[in-house]
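The chain below stands alone and is given as C-alpha cells, in the form predicted on its own.
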Amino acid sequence: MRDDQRQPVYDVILSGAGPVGLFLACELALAKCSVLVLEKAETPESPLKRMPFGLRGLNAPSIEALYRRGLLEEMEVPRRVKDPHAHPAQGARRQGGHFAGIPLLAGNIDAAQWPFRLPGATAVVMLAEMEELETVLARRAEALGVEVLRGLPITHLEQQEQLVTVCCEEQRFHGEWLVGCDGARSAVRKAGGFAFTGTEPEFTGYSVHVELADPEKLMPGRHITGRGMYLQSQPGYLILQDFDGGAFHHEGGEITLEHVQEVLRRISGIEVTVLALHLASTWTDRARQATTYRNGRVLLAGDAAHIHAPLGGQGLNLGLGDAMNLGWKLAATVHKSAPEGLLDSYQRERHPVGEKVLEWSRAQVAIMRPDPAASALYTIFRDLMATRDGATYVAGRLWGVTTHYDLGDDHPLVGHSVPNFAFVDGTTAGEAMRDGRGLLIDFDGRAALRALATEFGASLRYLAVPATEQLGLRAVLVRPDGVVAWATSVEPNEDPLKEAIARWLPRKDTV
C-alpha cells in the first residue's frame, strides 16, 4: 500500500466477500497485490449457504482451479466427489447432473471424446457447501494478507485517471482498481455505469424449509408438472418453480406460510398441509449480462457481470472462472508488467463463456414451461440425452470439460485447460502451479528451452521432466490460470514459443 496523505491506496478494492470475490482476492494477493475486500453483510453466516440449499456442484474448471492453488485438499473431497465417467464400477445409472431436470446418466457418456483428460485428472463434479467454500477461501485470503471489512455497503464511487474512490456511507477508500463481485444486484455495476441487458423472467423460484403435516405425500426428487416444478431434496426442504413471469419475486410479496402452501399445492397437485415455515427466499430466471466487463478502472466478475436461473449450478462456476481468468491479468497490470492488451483479453475470453451459460439457462427454462410445446421439446431432449453423443455433449457443457478460449493457434490443445500430467518424479502439472506463475513444461529437457525460460525471469517456471502419459506432446506453455498458450507435438520452434510468452506473461524487467 502507498500513502496519499490521508489514507492508504490499495492496488485493488473488491466489492463482495462471496466465493468469487474471495477467490479473486487470493489470486491478486498471491501475485503480491495489496487487496481490500468490502462486504455489505455484517456476517458471512446464512442458512441459505448451508446444506441442502447451500450445496453447489463445482465443475471441472472450478475443481482444477482450486487444485492448482492447493485449496482442493481443504474441502471435504472424499464425501462429495462425483466423477461418473471415472468410476464405472459405481454403475451406469449413476447421475452426474441434469439438464432441465432430465438426469445425465454416466452410462450414456463417452469420455473418450475428451482426449485431453488424463486418468489422473481431478473430478468433473464435486459437491461443495457454500459456507465451507467461503470459509476455505477466507482463510487463504487472510493468510495472504488480504484485508476484509464487513458491514460496509458501497453507496457511491468516483473514477479518476489513476484512482478509484469508493464511498461506503461516511467512509471512503481508495484503490487503483475496483472489481465488483457483489452479486446480482451489484452496487458497483450500477454506480459504474455498466449496461446490463438480457431477458425478463418466466418464473418465480422458491427455496423453502417447511414442516409438513403429511410429508409422505410428496415424493423425493424433482417433479415437473403441468403447472411448474417442485423438488424435495430432504423432507421439508423444497425448491419450487411457479411460472408467473417472475411477478411474485419482483413485486416483493411477503412469503407467508399460506402463500407457500398455495403454490406448493397448485404446482404439485397434492393437498399437502404446511404446519410451519422455517426459511424462505425467492429468485427468478432473469438472464442478463453486462455488455462490457470493464469501464475504465472498474471491472465486474461473477453475478455482478451476469445473472441467470440457477439450473444446473452454472453461476458459481462461471464466477470462479472469471476470477481465475482476471486475477493474474489484473495483477500484471497493477505491477505495470502486463503485455499490451492483456487486461482486455479478460472481456474477450470470458464474455462469450457467459453468453453460452445464459443460453444454456434459457434453453432449460424453455423446455420446462407448463405448456404442450415445451412438453414435446422436453421429450425430444430426454431421448437425445439417452444417446451416447447427446449425453456426452450435455456432460461436456455441464461439467465445463469442453470450455476453451480461441487464442488463435492451430494446435488442438491451445486454449484448453492443461491436462494434469503425472510426472515421473511423482508430481503433477496442477501441483506445479501453486505459486500462480506461468509454466513451461519441457518433456525432453532441452537446453535451448531452459535458456529461453531463463530469459523471461520469475514470471515463468521451467519444468524439465517426462510424464507417464504425454499425449504425443514435446513441450507445453501454460498461462497462470492453467490455460495452454502454446503446445507442440514436434521438435519445438523457439520463435512461436517466444511470441506466446511475450503475449501472455509479465515482462522480465518489471517483475
Ligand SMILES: Cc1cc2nc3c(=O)[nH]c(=O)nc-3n(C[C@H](O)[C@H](O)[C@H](O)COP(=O)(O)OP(=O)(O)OC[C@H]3O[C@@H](n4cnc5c(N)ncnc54)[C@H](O)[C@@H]3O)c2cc1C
Second form
Amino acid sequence: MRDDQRQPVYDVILSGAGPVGLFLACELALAKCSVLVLEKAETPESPLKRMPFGLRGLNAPSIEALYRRGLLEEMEVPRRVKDPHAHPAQGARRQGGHFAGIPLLAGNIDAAQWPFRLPGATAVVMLAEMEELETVLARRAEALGVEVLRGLPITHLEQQEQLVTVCCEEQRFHGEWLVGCDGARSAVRKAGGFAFTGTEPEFTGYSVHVELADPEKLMPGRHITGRGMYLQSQPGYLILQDFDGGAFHHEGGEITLEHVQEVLRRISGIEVTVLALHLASTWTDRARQATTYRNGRVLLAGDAAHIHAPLGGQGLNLGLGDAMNLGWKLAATVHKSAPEGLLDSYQRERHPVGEKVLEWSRAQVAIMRPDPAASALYTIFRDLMATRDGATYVAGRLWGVTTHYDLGDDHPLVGHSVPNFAFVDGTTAGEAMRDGRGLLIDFDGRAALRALATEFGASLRYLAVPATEQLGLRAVLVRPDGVVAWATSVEPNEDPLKEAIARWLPRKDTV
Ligand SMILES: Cc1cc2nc3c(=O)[nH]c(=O)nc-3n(C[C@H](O)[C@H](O)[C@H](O)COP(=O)(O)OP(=O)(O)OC[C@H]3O[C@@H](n4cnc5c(N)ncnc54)[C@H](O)[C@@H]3O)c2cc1C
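I would like to compare: after the form predicted on its own, may I see the structure of the form predicted in complex with this ligand?
Every chain and every other molecule in the complex is listed next, the one we just looked at coming first.
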C-alpha cells in the first residue's frame, strides 16, 4: 500500500464481502497485495445464509480450490460431504444432484470417462452453509491482513490513469485496481460502464419458511406439477417456481401470507392452509452476463459478472472459479511481474465457462415450463439421464469435473485441474499448493528440471517426488490456480516447458 496525499492507495479494492469477494481477497493477500474490502451490509448475518435456505452445493473445482488453500479442513466437511462418485458402494440410487429436477443417480455414472480423476481426489459434491463458508473465508482474510469495512455501500467510482477512486457516499478510497464482487445488482458493474446482456426471466422463484395447518398434505421432495414446481426440503421449508414471467419479483410487491398460500395452492393443486409466514425471499431465472469482465482498472467477478437461475446450484461455484482464476493474475499485474497478456486471459478463460452455465440454466428452465412441448422434452431428458453416457455427461458438467480451459497444447491434461497426486512421502499435490505459487512436479527428480526451476526463482516451487499413481506422466507444470500449464508423458523436453513457464508464471524473483 502507498500513500498519496496522505490517503492510502490499496493495491486492490473489492466491493462486496460475499463468498466471492472474500475468497478473492484471500487469494490477493496470499500473493502479497494490500486489499481493502468494502461491504454494504452492517453485519454478515442473515437467516437466508443459514440452513436450510443457506445451503449451497459446491462442486469439484470449488472443493479443490478450498482444499488447495487449506480452507476445506476448516469446514464441517464430514457432516456435509455428498460424494456419490467416491462412494458408489453406498448405493447406486444415491442422488448426486439434478438437472431440471431430474435426479442424477450415482449408479448410472461411468467415472472411467474421467481418466485424470484419481481415487484420492476431493469430493465432487459438498453441501456448505453460506454463513459458515463466509466465516471461514473472513477469518482467513483477516489472518492474511485484508481490511474489511462494513456498512459502506459503493455508490460511484472514477477511473484515472493509474488509480481508481471509489466513493461510498461521502467517503473516498483509492486503489490501483477495483474488482466488483457486489452480487447480482452490482453497483460497480453499473458505475463501471459494463454492458450486461442476456435473457429475461420466465418465472418468480420463492424461498419461504411457513407454518402449515396441514403439512401432511404436501409430499416431501421436488414436484413438477404442470403448473410450476414446489420442493419441500423439511416440513414448512419450501421452494416454489411460478411461471409468471418473473413479474412478481420485478414488481417488488410485498410477499404476504395470502400471496404465498395462493401460489402454493395453484402450483401444488392442493388446498393447504398457511398459518404463519416466517421468512420469504424471491429470485428469478433472468440470465445475463457482462460482455467483458474488465474495463480499464475495473474488473468483475461472481454474480456481479453473471446471473442465472439457481437450478442445480452453479452460481457460487462459477464465482469461486472466477476468484481462483483472477487472484494470482491480478496480483502478478500489481507486482508488475505478469507475463504479457496474463490478465486478459481471465476474460478469455472465464467468460466461456460463464456462458456455458447460463446455457445450462436456460436449458433447464426450457424443459420445466408448464406446457406439453416442455413436458415431452423433459421425458426425453429423463430417459437420456438414465443411460450411462447421458448421466456421465450431466455429472461432468454439474460437478465441474469436465470444466477446463483451452490453452492450446497437445497434451490432454493441459487446461484441466491437476489430479490430486498422492506422493510417496505422504503429501498430495493439493497440499503443495497452499502458498499459491506455481508448481513443477518432476516425478523422476531430474537435475535439469531442478536447475530450470531454481533459475526461474521464487514464484515456482519444484517438487521431485514419485506418486503412488502417476497416470503415465513424467512431469507436470501447474499454475497457481491448480490448472495444468504443461505436461509430458515422455522424457521432458525443456523448451516447451520453458515456454509454458514464461507464458504463465510471474517473472523470476519478483514475488
Ligand atoms: C435460492 C438460491 C439457491 C442457490 N443455490 C446455489 C447452490 O446450491 N450452489 C451454487 O453454486 N450457487 C447457488 N446459488 C447462487 C449463489 O448463492 C450465488 O451465486 C453466490 O452467493 C454469489 O456470490 P457473490 O459473492 O458473487 O455475491 P453475493 O453472495 O450476492 O455477495 C455480494 C456481496 O456484496 C454486497 N454488496 C452489494 N452491493 C454492494 C455495494 N454497492 N457496495 C458494497 N457491497 C455491496 C452484498 O451485501 C453482499 O455481501 C443459489 C442462489 C439462490 C438465490
